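To begin, one chain is listed below as structure tokens, in the form predicted alone.
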Amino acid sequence: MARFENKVAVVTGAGRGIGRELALLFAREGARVVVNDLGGGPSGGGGDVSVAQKVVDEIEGAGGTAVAETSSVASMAGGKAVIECALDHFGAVDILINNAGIIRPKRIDEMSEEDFDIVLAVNLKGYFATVRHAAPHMMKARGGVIVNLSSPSGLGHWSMSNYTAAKEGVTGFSRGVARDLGEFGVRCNVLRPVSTESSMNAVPGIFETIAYAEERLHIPPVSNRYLSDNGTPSGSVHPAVVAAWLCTQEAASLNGREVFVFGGHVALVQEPELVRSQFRAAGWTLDALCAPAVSGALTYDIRNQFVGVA
């Protein structure tokens, strides 16, 4: 038996990119797979309903079942509407992978309002309107998995502080989701993919945002350091394939976690701690954080971390 076989897969943004190479993978292990698109521009924009249908076309073509839904996360009606699609064409929906995203790079003093709410509706509040609608159902059903694809740009993009806040905001928003969800069997963890194969790329200044911070600045362009792919091309394969094993069984342990990929390296993102802590019976004032042995203590080896010279 496949190892979906008998479950309903919702991926959101599934036209392009990894999105895509999951929904085919579902429909290859047996799912039937709910294609979300817009079919708009990576920027934001537009529509075009033949992105999804072209992979659902494909999945059928090889066999396996398939719907195509073109709403936009955007809008909680958007994202009502795609988990309806997958409740009435298949009667359930078990996995949910949220991956829709667009980018509209600009240092923050050049960023309009539009570019930011914009970002973070897509980003993140799309997000929570696929779960807050997903969720009831697998509450009854008494299980369910949903992976929320954030990006190493949460840790830090220069010239990308919209999609920074969205990205780090779904880590956030999964850990909460996580909390809330697991007492009734579902699980609901985060991606953090890098792809080359990504249609952002296409996004002017795009690559000039990475370009910027490593030869002007000399700081690596998202983290604080520099990413490796382990020698092994970073595609969407590698990136849908650990979204896919999240919902597996065998990840049943994960949740409210993170995972990384790029390329050929998967690892475990450790969980937020407290480091280097300091602590002062009597409290703290400005003159007692301020003495050497303190601030020295706090602030040892992540000093001057990130300036660079412009």
Ligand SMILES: NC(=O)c1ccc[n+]([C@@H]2O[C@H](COP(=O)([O-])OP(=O)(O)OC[C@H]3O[C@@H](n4cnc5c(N)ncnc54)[C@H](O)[C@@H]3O)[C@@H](O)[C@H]2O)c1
Contents of the next structure:
Amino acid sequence: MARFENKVAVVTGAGRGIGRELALLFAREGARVVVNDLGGGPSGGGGDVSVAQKVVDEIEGAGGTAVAETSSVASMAGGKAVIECALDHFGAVDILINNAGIIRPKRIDEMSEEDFDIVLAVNLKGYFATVRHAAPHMMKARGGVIVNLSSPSGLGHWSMSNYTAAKEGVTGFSRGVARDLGEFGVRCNVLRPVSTESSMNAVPGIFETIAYAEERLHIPPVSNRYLSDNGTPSGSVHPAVVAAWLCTQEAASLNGREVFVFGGHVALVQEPELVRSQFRAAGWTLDALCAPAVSGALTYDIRNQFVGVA
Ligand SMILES: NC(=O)c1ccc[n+]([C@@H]2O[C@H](COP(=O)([O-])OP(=O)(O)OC[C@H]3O[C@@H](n4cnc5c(N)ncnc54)[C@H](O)[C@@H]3O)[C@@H](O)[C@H]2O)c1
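Structure of the form predicted together with the named molecule, please, following the form predicted alone?
Okay, now the whole complex, with that chain kicking things off.
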């Protein structure tokens, strides 16, 4: 049974990696697919229009239906063009996967304004640009699914503060969109994947950011401790499958939530919780907060979790 028969799926950054796998999967499952990719480098820039077309050729070669779209999603005009492509060619936009991403690893004292701006433009504003233009159509159709690609790096990643800001921004953005569009039957969720197949692996210094955090700072690479691949090789396939599952009826009760995937490990991400709450009827003063019992309770986790915190 084709699960996405009669659906129109838009996938940004679908020329390589997770996005490519997802475009192929949607097409195999009957969807008509807009394959967006500007064919850029993993740190931004560039532009090879053949990257998106190759995926379209692959889909069509297997009997599917797809169209290539080569705008950069980093601008409002680009986001609009991607959605208009779906409407012009296929008359609808039922599924939107915001997957385009780039990285520019630099420690904060070496990060330029451009390093910050371009990473935010692709990984965060680019998601707004497409959602902003897709939302009116999904609202009118009273249905639609959006999946935004975040990252475990959003939880903290050494020398990647631009990327961590963008990817954690994606989570907050998605929670907001979920609340805006839920009453119109439109869902918006987040995927935090780990994949070993990525053109970002070619970016100089990327593996050092992980090794430094682990070996020198004794901080898990992405600061969360639940990473496990369950022994299953990790590639782009597993994240693509989970992103597609988020678009099915079986996941219809999820809106504004996050799912993690790494090889054979898939999990719902716990929403942030308030822990070690302290209460003071008169409100807090600096002296009251500095009392050993209160400061001790509020800082206990941090002291034990990160080496190097005074
Ligand atoms: N690979 C991982 O382990 C991993 C982990 C966490 C999060 N992610 C996220 O998953 C997504 C896909 O990652 P991947 O590893 O498959 O990446 P990838 O680098 O292999 O592919 C990303 C694609 O996005 C395209 N792209 C970049 N900027 C664009 C723009 N402005 N407009 C349109 N297309 C653009 C690139 O040309 C590229 O083909 C990204 O958002 C990434 O941040 C990946």
